[in-house]
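A lone chain, given as structure tokens: the form predicted on its own.
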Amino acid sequence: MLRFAPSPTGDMHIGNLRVALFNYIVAQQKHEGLVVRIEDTDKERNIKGKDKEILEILEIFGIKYQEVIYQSKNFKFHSMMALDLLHNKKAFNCFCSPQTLELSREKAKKEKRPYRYDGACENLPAELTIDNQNPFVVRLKKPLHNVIINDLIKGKIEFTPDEIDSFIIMRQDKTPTYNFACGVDDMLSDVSLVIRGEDHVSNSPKQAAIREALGYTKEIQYAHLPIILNELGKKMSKRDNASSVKWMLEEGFLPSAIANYLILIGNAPPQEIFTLEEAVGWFDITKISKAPVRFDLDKLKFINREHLKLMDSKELSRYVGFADEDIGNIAKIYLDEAQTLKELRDKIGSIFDEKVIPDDFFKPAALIRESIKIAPHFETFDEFKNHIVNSTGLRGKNFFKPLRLLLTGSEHGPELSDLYPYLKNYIKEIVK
């Protein structure tokens, strides 16, 4: 079993969702199961409805899994495991108070070493723990030995007991920590892999203790995804735009053009467009690269033509709010000069939309305008706009210009003689 488990507490990075994919194409190339764990135990953190938004989004973009577990529904067990490890004496009630822990912390900075729970409370007498009617935490005993992480993407990885330390398990309102939460949670649904970003290396040999711990002998492989890099080589925060799926998704990038270029960064694939069912056939989570990547928006944007450029006609008419064939060989026509849909949509929009005509050209743009609404149906441009020309009398920059300005709404673009063949049973409609 795979799993993919958000936090619903603020908009989908790209970071997730690339760990999303690279858990559906490894789910489907193992012929496991992939649940989706919504991370729900930072009550103060969550956002109503991000839940619901992050299935969406998973929709979109066509991963499919075999269900969704709440992680606070599984409270019971982390309490019941928590009593366990205290009952089986690998875990021990801390009353240490957050000003003593302070003061050490305090005492290591000024040492100039890592702070270390100095083990107060590990070994109080039993009648101590029981009686003592002050707040406490419960911590996981340090492990004996070095916790080994196998990582498919950095190897073998070791983490000393003092690295890993007596950390927390249970806050003092008896709810787990995330690192005792997510450990307990993937032991119970017998998850093989965890692939995630590698802000999380830090959190595995935690995980990996607690399960150790609770007598669980089954190993858990691992694979961190290195971190993804702004166009400036920092790493992404809220305040890139590019960070947030929605945000691409309402700038017209198609999902399957998202989907290729997350599963291409970083990566060495056999063809640079692809699905993500192709990516299936040849993905390797073991070759993808050490190093972090870089976002960059202009290959996204060139991916994203090109899978535009793929589209049917009649389905690219729909995705720009039409459901005419014709209107996706107009966006066709545009995809030289247009990257998103949104750039598409105001293209075709600017064609329907009411014409803003320049003083220098409204008047022949008004004798254009006339000939066209009593002018008959014509075939070919060439019919078309012959019928002008003599109608009008008008030549030159005088007539193409107005006439270019009247059918596209722009001084600039495609050629009109290539556009005509799709604007032709809209013209009185567009000049109107």
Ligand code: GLU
Given for the second form:
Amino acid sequence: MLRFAPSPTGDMHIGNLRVALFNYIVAQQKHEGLVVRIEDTDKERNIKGKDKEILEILEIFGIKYQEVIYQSKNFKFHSMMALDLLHNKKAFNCFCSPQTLELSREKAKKEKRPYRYDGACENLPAELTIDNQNPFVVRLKKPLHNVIINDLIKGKIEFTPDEIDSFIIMRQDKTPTYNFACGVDDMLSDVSLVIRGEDHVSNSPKQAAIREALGYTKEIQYAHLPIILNELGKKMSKRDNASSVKWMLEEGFLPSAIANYLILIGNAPPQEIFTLEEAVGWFDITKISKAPVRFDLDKLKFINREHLKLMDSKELSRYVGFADEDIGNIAKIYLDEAQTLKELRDKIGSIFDEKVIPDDFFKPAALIRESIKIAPHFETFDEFKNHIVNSTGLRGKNFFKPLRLLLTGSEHGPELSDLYPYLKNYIKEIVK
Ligand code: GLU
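Output the structure of the form predicted in complex with glutamic acid (GLU); the preceding block shows the form predicted on its own.
Time for the whole complex; same chain goes first.
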């Protein structure tokens, strides 16, 4: 089983979407299922509705899964397992106050060494723990040996017991910490491979130590994906618009193009333009670059245009908000200068919107408009053009500029003779 484990705490980041795509691809390749686990244990950071939004995004991208699990529903298992660990002396109750711990953290900082829990409560005599009314947390005893994580991208990573430390698995309010809930849930879902962002590398040995302490012997493999940097080479944060999947969709990038782009970066695919399902055929998680990848909006735009080109006119017309093959064909012509659906919608919108004609062309435009309004239907652009030239007596720039403005709402753009076959049925509406 593979799993995608988003937290419903904000807009879905493209890094998360990349993780979801890779999980989906590898699940297909391994003929295993994919579960979506909504990690909703941090009640204060949860944002209402984000879970639904995440599931909608998965749907839009064609990422199919078997089941959705809300982590908070597993609390009863987390408590049971914590009790089991306490009973087997793999974990202990810790009564250290937050103030004491803070002091020792500050001391470590001053002495320029990493903070480690000092073990104060690890071997408290039973009489001091039973009936102790003070608030306490539960800590897992640090392992006695190094923990090895086999990472399909980074290779073997070894962690010492001190690096893992005796960390907290249950908070004072008896809710599980992220590492505990995640480590246990991966076991409960029989996960074989965890694919996630590299910001979680240091969590992996903790989660492995939890399972080992619980007596779980199946080894879970890992693949930690390098982070995505923005165009300035800094970690892509919420402040970067392009980090939000929602923003990208609103900007008019196609899901197929976004998926193509996110699978392409840091990878060496056999061709540059492909679909998600095609990627299942050749994708190799072990070949993903170890180095951070840099986000490149121009490249994404290029890929988006290629995906737009691959659509047939009917489909494209639906994407720009119509259901008309002519409009789809107009959109195809505008692909020379537009790269996103938003840009295409603007171009097509300005054909049908009321036109703002600059003063210089106001008079000839009025003449042309009147002539078109009473003209018969012409099949070809030449016939149409000749008719208007003859009826208005306009020539050259005084004819073509206002005609273009009237037909497209813009001074520049594709050849009118290319557009005319698809405009001819709407021509009176366009110049209204
Ligand atoms: N919920 C974590 C996050 O969104 C992911 C945890 C995981 O994949 O293990 O960063």
